[in-house]
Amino acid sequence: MSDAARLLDRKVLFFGGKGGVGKTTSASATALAASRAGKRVLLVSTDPAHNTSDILGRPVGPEIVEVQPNLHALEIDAAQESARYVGEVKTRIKALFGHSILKEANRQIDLAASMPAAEEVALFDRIGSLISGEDQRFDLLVFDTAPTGHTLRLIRMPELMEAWIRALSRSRRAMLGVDQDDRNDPIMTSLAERLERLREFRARLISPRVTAFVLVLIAERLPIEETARALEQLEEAGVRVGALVVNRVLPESSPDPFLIARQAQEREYLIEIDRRFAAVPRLRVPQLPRDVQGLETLDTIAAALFRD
């Protein structure tokens, strides 16, 4: 089995990398190839600058839509998810607290919702729900993520939120006192359930049988260095990198002096990529003569990725 085909044995694939290197193209082509192979696939864009609709050549939005048989797509709107998440939290708070403190609790929630990280937390919660199997229709989830830094923060979110929930649990336990049974306290029960969901999500995220991260780059200096940093940080987080996609490789033969010079520099970078990232499977995709748009051109990219 080829390195590319092994990717399709996973349940979850994340595509990441520097902005502008072709993450959406690579993720969409992989999702299309998997659907052609008979898998039921959901392609999910978490990038605020959604390009999925443009690449697929048909509208995609915050609700799951069918692109073709076996292939569905979704563009997660972080602001909308944040509003939904806050509404759910307020509903749970209303069930836990009496009317006397509900107004203040809602005020604190609205204040927290205005913080810069609120949308990231809501986005993470939506991703976690998808990965945990909230929709049983799909065999494979393919995530087209935001540029590397944003994605790495989401990957680290389970660890950060677990620490936060543990701190809240300690505070609540101290408030209850030694004579109170934690199991009878609805807040402690809610925190325990949330902690268990985080553990399940992290277990699926770091399982090499379930999840793989695919880094996309082009043969240029800045993408190579960003890929090296991302590899190191993902390994530190315990996340498996399943492959590198080296995108937009120039054709070998051309009489044009400019292209000859570019090809010479590109060959040096391709050699460096093979040397520095020898431990990771590497897939090359050629530069196409036209923009990638629609399923027909995506099939061309898919054929390059999954040659076997």
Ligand SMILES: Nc1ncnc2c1ncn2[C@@H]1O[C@H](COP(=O)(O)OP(=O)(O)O)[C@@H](O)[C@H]1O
Second form
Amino acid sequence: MSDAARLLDRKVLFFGGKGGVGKTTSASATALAASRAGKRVLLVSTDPAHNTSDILGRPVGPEIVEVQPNLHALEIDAAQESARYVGEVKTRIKALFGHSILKEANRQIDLAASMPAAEEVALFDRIGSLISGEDQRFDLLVFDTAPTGHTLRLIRMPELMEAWIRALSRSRRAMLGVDQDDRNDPIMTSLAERLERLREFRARLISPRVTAFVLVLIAERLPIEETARALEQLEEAGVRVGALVVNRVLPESSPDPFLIARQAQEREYLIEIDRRFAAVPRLRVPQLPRDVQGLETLDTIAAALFRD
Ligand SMILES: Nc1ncnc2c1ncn2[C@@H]1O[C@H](COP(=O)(O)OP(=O)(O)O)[C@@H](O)[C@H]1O
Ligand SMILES: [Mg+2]
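Having gone through the form predicted on its own, I am curious about the other one (the form predicted in complex with the ligand); can you provide its structure?
Then the entire complex follows, led off by the chain already shown.
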């Protein structure tokens, strides 16, 4: 099986890279190819600057829509997820404590929800439930992510949240004292459940059979350096990089001096990419004469990605 085809055997694919290199293009083309191969695919954009609608050439929004048979798409709206998440937390608190402390608790929650990290946590929560198999309709999830830094934070989040929940559990246990059984305490139970979910999520994230990360770049200096850093950081986080997509490779042989110069530079960078990233399969996608829009162009991109 080719390296590219092996990607489609995973359950979860993340596409990352610098802004504008072709993350949405590659993620959409891969999702389309998998759906044509009979997989039931959900393409999920987590980039606050969504552009799946533009690339697919049809509207996508915060609710899952069918693009064509076997292919669905979703653009997660972080603000909306945050509002939903806060609503859920309030319901849970109400169930746990009743009305006595509800007003004060809600005030605290609203305060916490207005902090900048709240949307990220909510986004993470939604991604987590998707990856944990919340929606049984799909065989493959393809995540079109935000530029690298944002996504790396997301990947590290289970670890951070685990530490945080452990700390909360410790202080709750201290409050309960030695006489009381943890299992009878709703807060301890809820924290334990959350920890279990996070563990499962992290296990799926770092399992190379389940998840692969695909880094997209173009043959230029800055994307190469960013790819090298991302590779290192993903490895540190225990996440396997399944492939690199080298996008927008110029077509061979042009009589134009400007293009010849561009091509000469590109050739050097392509050699550098092959040398520095030899351990990771590299898939080349040609520069098309026009922008990517609609399924037909995506089929062309997919044909290049999965040519063998
Ligand atoms: N192989 C390609 N040939 C021609 N245009 C491309 C190619 N890949 C991407 N593009 C164009 O480049 C722009 C950025 O691509 P996109 O996939 O949206 O990048 P990202 O999601 O990483 O920001 C889009 O206008 C898209 O049409
Ligand atoms: Mg994009």
